[in-house]
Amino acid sequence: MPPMNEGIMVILSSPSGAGKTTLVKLLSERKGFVTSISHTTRIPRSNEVDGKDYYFVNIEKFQKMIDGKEFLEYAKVFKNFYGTTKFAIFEELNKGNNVIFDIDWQGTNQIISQKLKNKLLTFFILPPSREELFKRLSNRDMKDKLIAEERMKQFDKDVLHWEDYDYVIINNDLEVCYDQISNYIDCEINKKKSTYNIDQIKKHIKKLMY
């Protein structure tokens, strides 16, 4: 356990379209978590702002950062790179601020494997159904049906990594999902027993993988 004055790290991961980015924003706004802003080589969506949603860089710049060992974690997702820089994260943790990450399972495994001194909690967010996930993907800034179908194929691979996480949460209702995550974080910090039901999650996984 880190000293009491050091912050904790909370990771939210999910298959594309399950809602983790919205949940990260809520946790930042309501619980005062500092959001880790990743670097990425992908093109910004119409509603995204450089330096707020991501730091958008070209592949050459990203590769230089890899070579300079600047990343705490990085991964290639859908032909683009994403990465979290070390300096900004440790600076916030040392100030006593809690940091929340919006990263995929690859980045999560990299951070877990480093066995950092700060407390780490990991959450994997799932959609209520395959049908709802496809609907969400189709309504995003990607009207192309082929892109949505590509995300669905990736979903079948991503969901297999749920066992790597401390908690798996079903995002059927945003507020309910947020309350669950917030409660589990509070239980961990205060060393209280939670109501987490792993059997319910296992049943839901089977339903999603039909």
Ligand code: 5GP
Given for the second form:
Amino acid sequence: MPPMNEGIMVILSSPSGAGKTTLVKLLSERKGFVTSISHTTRIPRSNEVDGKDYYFVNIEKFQKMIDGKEFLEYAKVFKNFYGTTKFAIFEELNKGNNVIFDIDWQGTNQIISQKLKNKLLTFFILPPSREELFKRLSNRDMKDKLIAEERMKQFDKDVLHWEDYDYVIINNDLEVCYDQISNYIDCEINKKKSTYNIDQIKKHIKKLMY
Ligand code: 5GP
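What about the form predicted in complex with the ligand, after the form predicted alone?
Next comes the full complex, and the chain you just saw is listed first.
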């Protein structure tokens, strides 16, 4: 176990539609992880709450925060800026709390390259198939279908970043997926060998990319 005053950092990333948001929620509820709340310049969705899902800020404020070096990492994703501030994260980690991040591959690479003293585990979540991903991304009307097609194109680019991560997880079933992530985290913390099978993952990725 790491010393009590050093929390670990767990990053979950996934191409849009792979089911990561629910997994973050489960890890927070069942394993007591503190969820990192990002700042974003994106417009809030109807079900989102400022200060809970994100801190919604305008581009001027975000730029000021960049200039003030407030971010541990930040990136432009789908035309909007997203960033993780240093202050709240280090406060939690120094209290001994473990922190979970829902950020993209650009932010993940920025955090990896900083080589912080806290243990860092990175997970890349993938959908079971292209067909299932398209189904998850599209709703009934044509506008959603067009957005889904755009996101599928983005998926083809994002999936290439799987190699940057410690673990790749296939989200066929949410509970199975949660158990896998939870098990890998416990194995890492307790320095035990896990059953992670990289060959199976490589086969799945080949299938996803055609
Ligand atoms: P959404 O707009 O759907 O909430 O998020 C879009 C993407 O931005 C997701 O892939 C999410 O993981 C990523 N994201 C959210 N917050 C951050 C952040 O603070 N930094 C980075 N780099 N990506 C983020």
